[in-house]
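Next comes just one chain, in structure tokens: the form predicted alone.
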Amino acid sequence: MTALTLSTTGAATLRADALVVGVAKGTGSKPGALVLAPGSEAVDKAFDGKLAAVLETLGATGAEGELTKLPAASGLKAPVVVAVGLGPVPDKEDAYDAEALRRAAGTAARALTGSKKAGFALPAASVEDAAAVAEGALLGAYAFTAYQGGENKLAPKDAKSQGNGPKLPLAEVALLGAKPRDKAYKAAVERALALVEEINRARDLINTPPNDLYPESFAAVATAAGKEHGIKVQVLDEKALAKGGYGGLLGVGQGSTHGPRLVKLAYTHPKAEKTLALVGKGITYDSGGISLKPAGHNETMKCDMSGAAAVFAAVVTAARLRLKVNVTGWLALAENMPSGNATRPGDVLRMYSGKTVEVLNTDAEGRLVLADALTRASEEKPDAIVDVATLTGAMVLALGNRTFGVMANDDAFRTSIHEIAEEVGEPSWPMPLPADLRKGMESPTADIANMGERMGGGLVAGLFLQEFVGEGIAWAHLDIAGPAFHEGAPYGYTPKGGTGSAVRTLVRLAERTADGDLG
């Protein structure tokens, strides 16, 4: 992964590839005109303080996003200036939101692919804004590349050398303008770098091809996590799994070669006071089962065991940082396949909990292990439980591709949670659990039907997954259908493919509960 250093090297001098400086938009007294944010003076000085004057001529507006190089000038070190983006200069110029600041430096830093090392000149006065700099620039020099530059017999022996291979990314991250000498901003830095590398592996995750990821080599990445960050990891195999009753897990895998697992990652705090339970989702292939998916729905169904790669991450981050708090992980691992021994529509299940359900599509398999996989957690007694699912297309209609959707037992919870994901940089909105939509999956077979109403389809699949959770203990459920992949371009610093969207939330949750403060 990206290096990271925070740099007691001044701009001027710094021995680099490039320099990363940010641009604004003039608002007030000058509309529109060029503003260079803080961080960016050694190299305006060395630019005859005409810096903003060059980016205008070569059209640069400061407008988020926006990417401008340039040779630089003599009196720096570096060959290359990078001017990103930043948007409209805020009412204080020195306090840049923090979102802006994570943005431009992932624009920059993939921007940079393929070069050693980058001093990153962006305002890091505080040490929010150094924190916000530092993840955007290791979240942007991210790239799966696992995959790729494999060595082709049939070439001519020299064709690696001729570059064939794919670029890899920048190499190293040099933070300019902190205090390196003060703890807070080591402090921040490595808790950046910690959460980045995290959040990575469940990029890595995502990105996998389900040939290779599926529940048992899942499991085994959580085992061995588990071993080099003292995180006590359990592992139900199908035997255990059919022992326990938990008919959810088996319901789905049973048409899949590849048994379902259910893992569970166990961080203890010895002066912890708090225990929050994390369940993700982690269909490592969804077809649909008997309920196949159409044509042109299945490329990217690698991606729904996105929830579980979070869930994973966050636990594995909480022990890096030792968090004085007990998070445990509960990894609802299956692949969906049709085959003679799948799951049919009609087909009733007997849960972990003793409910039996009634399965209308095999497509709406993803609350069916997270059924499971809630009641188990909530047997610990957890102060809070928290899932996170890729599970409706109903919440991409709703919240489009970059939002995802929070539902709660408690409006409370749920308010603390979107307040959270808003202040690390990930969109999210509350979404309600209309009591009438529970009468749409009544069954006259089984307690409940895994379907309801078509209309409103992500709040009844919040509804069910709300059937499964203990009495008394607060739940939040986080449907990231829409952020967890992204199909389109890259931009900021999130990259094409797996996003490790709602790593951040779950950390900063659970940095919260260790402060005493669960929301």
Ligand code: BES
Second form
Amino acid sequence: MTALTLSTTGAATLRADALVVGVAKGTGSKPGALVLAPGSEAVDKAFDGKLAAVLETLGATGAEGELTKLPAASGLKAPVVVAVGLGPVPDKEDAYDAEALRRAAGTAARALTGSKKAGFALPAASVEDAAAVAEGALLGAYAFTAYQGGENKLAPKDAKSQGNGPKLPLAEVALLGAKPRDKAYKAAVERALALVEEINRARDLINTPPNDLYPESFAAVATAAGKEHGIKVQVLDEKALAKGGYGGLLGVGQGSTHGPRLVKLAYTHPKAEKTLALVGKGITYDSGGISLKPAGHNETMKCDMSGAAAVFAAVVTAARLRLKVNVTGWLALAENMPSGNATRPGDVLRMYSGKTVEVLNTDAEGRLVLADALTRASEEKPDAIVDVATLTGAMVLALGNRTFGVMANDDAFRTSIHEIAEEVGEPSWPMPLPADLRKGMESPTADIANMGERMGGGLVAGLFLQEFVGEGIAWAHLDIAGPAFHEGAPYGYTPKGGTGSAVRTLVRLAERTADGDLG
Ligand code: BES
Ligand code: MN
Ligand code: ZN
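For comparison with the form predicted alone, kindly provide the form predicted in complex with the ligand.
Next comes the full complex, and the chain you just saw is listed first.
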């Protein structure tokens, strides 16, 4: 992955391919004027104090997402300057919003794809600012190239050396203006590195095609990571699942030649006072099963394990940061395929909890695998459970492609999650669990059906899950169907494909729990 260093030299003497500065849109007394953000002073000096004027002449306005490249002035060791827009100047001039910094750093890092090293001269006067710049730059410096530029019998022998292979992400981010010997800065940088490395690993898992990533291979990745980071990993294969009576996981997985798995990852801290359980939907491919999805709805369904990828990344990050909290991750892994062995609409499954479910639509499979994992997680009586899932198209209709829905059996917990998500720069919105929607799931044959009313489909799914959570345990459900996978053009630090949605929220939740901030 991209390296991150705290530069000990100033911007003028840094040897790098480019220097990144921030520009903002003037407000108040300077409406419309281009304003250089703090951190850019040394670069501006090399331009005789005329950098803002030069950039304005080039058409820069400071708008968010805007990027201007220009040759550097003599006096700078780096040959290129990259100016990124931060949006309007904040009320207090040096208090730039962390998310604006993250996005700007990400935009710059993406524009520097193929470069070796860039100096980031963005605001870094506070540890929070430096951390945001570090996170954004590292998140932006991501590319999924595992399946590109390999052996090609028709390509000329030296195609790669001619630069025909995939372009690699920016190799080194040097943060300028941060205090390299200050403990707080060092800790923030270490945190950013661990966090983003795991987010990028989650993105890799999401982007990996489903012919290579299936329950067994995902479980193997988790087992290897567990060994590396001192996390206890247990894998239940289909035999063990049958013995344990995991009817939900088995019912969803039985149509595939790749059997289901339930993976438990346990990170423990000797002085932990709380235990947090995280449950992830891990459908490595969702074809819909016998209720097959139509063409146009299944091309991106390798992303249906994004919840499990987020949970996996969060547990590993918690372990790497040695957080004083126990974090248990449950990955509910299955491939939803149609076949002669597949569950049919009309079949009844006996779940791990003992409850029976009439499967009316085999495409409502996420709630079935999650139900078993939620019951199993509840048995260990954690202080709280959070599940993460690309659960419903209805949530995408409700909240769009960038915002996840938060449901919970406890209003205060739901509010906390929403606030934590906001704090780390992940858009979310609290959603209700209206009790009247339960009747739509009544089944004449079983205890409950896996489908209810179409209207409010995201909330119906939440109500279904709630029935499999142990009595008295605080539980929240994040439906990340919208933001998990980005199909449009990249923006800020968000690439095309898997985004790593919810990892930052889960990690901050674990940190807050470790600090005793939450109930
Ligand atoms: N994996 C899908 C939900 C989804 C949709 C994720 C779009 C990402 C983007 C889920 O398993 C599903 O198919 N849900 C159905 C439920 C319905 C059959 C009750 C849906 O939302 O249509
Ligand atoms: Mn489905
Ligand atoms: Zn699904």
